[in-house]
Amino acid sequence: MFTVYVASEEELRAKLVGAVKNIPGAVLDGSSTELRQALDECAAENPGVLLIDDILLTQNVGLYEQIARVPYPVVVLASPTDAGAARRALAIKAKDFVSLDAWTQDLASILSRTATPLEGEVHRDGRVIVVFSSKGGVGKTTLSVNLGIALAKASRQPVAIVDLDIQFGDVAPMVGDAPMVTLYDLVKGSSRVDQDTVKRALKRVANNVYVLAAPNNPEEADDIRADHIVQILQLLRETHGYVIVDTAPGYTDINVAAFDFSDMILTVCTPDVVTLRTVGQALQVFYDGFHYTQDKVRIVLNRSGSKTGVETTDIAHVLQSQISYQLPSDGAYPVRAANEGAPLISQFPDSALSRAIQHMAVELVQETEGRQRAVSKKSSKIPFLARLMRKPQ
């Protein structure tokens, strides 16, 4: 996996950004129409590769020396008929170039070959995190959606959110989406699911965040099987740093398949006696029935600090488990965001709950990828630009 920063004139920038987002393993690190701004932003956190439109080079001769000293590889998008493009590429010590007349075919392979991969990133497969509660109405879907967005921001890796509440899922409405393709469309009439089919079913809802929506009609849930879920989650973890799975209450075959496959189960509870009783029963099933470790099953206390008469210390004692994460009450903000069809963390990023979820995401990323994950700064030789130096026919 690698990051890409795009510096291009406005006319081409949107197309390049869209193309980068569709390259397997590539993560867009940013884009700009100003070369100086691009260099300033790249200096803050070195990208895996900087893609520069040659037109910007012709307009910024004074920046050549600065570009030549950057610690990350540079690729130039240039016209093969422009002899001056070769000199400019050599002057900035570009590692490779993409021909302007064939960039749609060549961009993915050249960037993948040239870019410096992320160091300290997640292991070969991404991390699958199930969000579950044995009781409804505890904020499970709110956590799933907003944690997915926060993880994408904190890790700079693609994140998939899967709605496994296959009869009454709310993930799509919560991000303001009316999905044309759902989990049902992905599996209907098929015993096997392939990577291309899964990719087409995903809907981008934020930068590096993709949703696989629940079926539109409850009766369609009957066609979804546990083995489908295992196949889908395996394919998603191969192409995403994190896979967040929002589940329905209960121990259906679908849920159990997701539980078994996951790396972590975030069990959401609230500080009230009824919820604590059902969550306590769920934990007993996880530990005694399924024999999961306490490290795999983590308790998330939502609406922490609410004046319900049940203290946090009492909750840990009743559940006989440590509370891993505490999320505060946030007044009307979560409801307002849901009513507006926008994730809380995007609509009200400075609210108490948004900040708590962002902090939670940072902790999970640090745990998974290490506290010092950074882009490699290994030096490389000046590139061989023979293809660009060829005279036009």
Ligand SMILES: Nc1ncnc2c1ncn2[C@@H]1O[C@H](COP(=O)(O)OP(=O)(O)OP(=O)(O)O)[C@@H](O)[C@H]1O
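Only the largest set of C-alpha atoms that superpose within 1.5 Å between the two forms is called the rigid core. These numbers come from a predicted model, not from an experiment. Numbering follows the first chain given and starts at 1. Compared with the form predicted in complex with this ligand:
Once both forms are fitted on their rigid core, the CA atom of residue 84 lies 2 Å or more apart between these two forms.
With the core held fixed between these two forms, residue 106 has its Cα displaced by at least 2 Å. Residue 165 shows a C-alpha shift below 2 Å between these two forms [criterion: core-superposed Cα displacement of 2 Å].
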Second form
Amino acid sequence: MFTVYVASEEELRAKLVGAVKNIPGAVLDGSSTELRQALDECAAENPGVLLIDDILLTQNVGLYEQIARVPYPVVVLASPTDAGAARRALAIKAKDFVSLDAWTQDLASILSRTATPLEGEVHRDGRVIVVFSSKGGVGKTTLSVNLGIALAKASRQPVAIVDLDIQFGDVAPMVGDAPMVTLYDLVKGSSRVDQDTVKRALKRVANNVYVLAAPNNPEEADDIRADHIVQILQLLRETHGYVIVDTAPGYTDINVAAFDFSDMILTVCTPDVVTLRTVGQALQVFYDGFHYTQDKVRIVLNRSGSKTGVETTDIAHVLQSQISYQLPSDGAYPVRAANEGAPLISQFPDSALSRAIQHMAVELVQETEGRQRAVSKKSSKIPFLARLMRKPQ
Ligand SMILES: Nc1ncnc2c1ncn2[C@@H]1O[C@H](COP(=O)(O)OP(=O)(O)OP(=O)(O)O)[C@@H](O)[C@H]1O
Ligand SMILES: [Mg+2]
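Form predicted in complex with this ligand, following the form predicted on its own:
First the chain shown before, then all remaining chains and molecules of the complex.
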């Protein structure tokens, strides 16, 4: 998998963006009609490849030196008959060239071989982590979204967050984005889901983080079946290092499909007697009914340390399980971040909860991958000037 940023004049930009979205393994990182803006955004995102329309180069001579120094590969889209195009491509140290008169055929192969794959490209099936609780309002979605972002950062691998709270899911508003495509759009009228459709439904919400949103209307949830979920999770784990699944309370067919498929179920509880009672019952179903191990079902104590009169040691005793992760109360920060339509970890990275979730992500990554991670190597680049200089047939 690799990301692509497109910098092009308006008319061509829309076509290029559409084409990039159809390239297998490619994910659109962003696009702009302003070269300076493109470079600023790429400085933050470090795309797998930046595709620049030569027209923008002719208008921004002053930026050549800056482009020549960028750490990611740059590909130029230019007319093969324009003699100046080769000079400009050389000046910006472009890695490859797409001919304007044949770009619809050539774009996919040239970008695929030029782009740097996402760092830590997934060489194994990604880890599927379900975030569950028997109780509402305990912090499942807050944990799902922020753990997803923290895992992408800690693992440097793409992460997918799937909103399986299919009636009232709120992952999308929590990341500030009204989704265009949802789980419902993905499955309606079809029993099979393929990699390309899943890819198109994903919404990029942060660096290396993609959301598959819940349906926009509760009645659309009826069309989503357990076998859809299994297919979607399988497809997502092939292209993402981690797949986080936010859920609604309950043992619905869909939840059970996700539980069975997952590598880990983070069961969220809070330090109050009512929640503890239901979480205790849920754990019994997991251990005794489904025969999951304590390694698979892990307890996350959210709002730990709150002065509720229920101590952490009492909770572990009542649940007869150790508490794997403790997340502190974070005052108004989570609500403020949600009201601002931004994930807590992006908005308040130093808040107590953000730091605890980042710590949790690092632990999970170390557990999954060990401390040694493979670093992807850039593929060797082919000389392109000959093609650029070639006269059209
Ligand atoms: N550690 C925390 N400190 C302070 N506020 C928190 C904390 N965790 C969650 N919250 C707040 O609690 C509320 C419920 O959180 P969230 O929506 O994540 O729970 P949920 O379990 O997904 O709820 P639902 O069952 O409705 O989907 C939100 O307003 C959130 O900002
Ligand atoms: Mg929720």
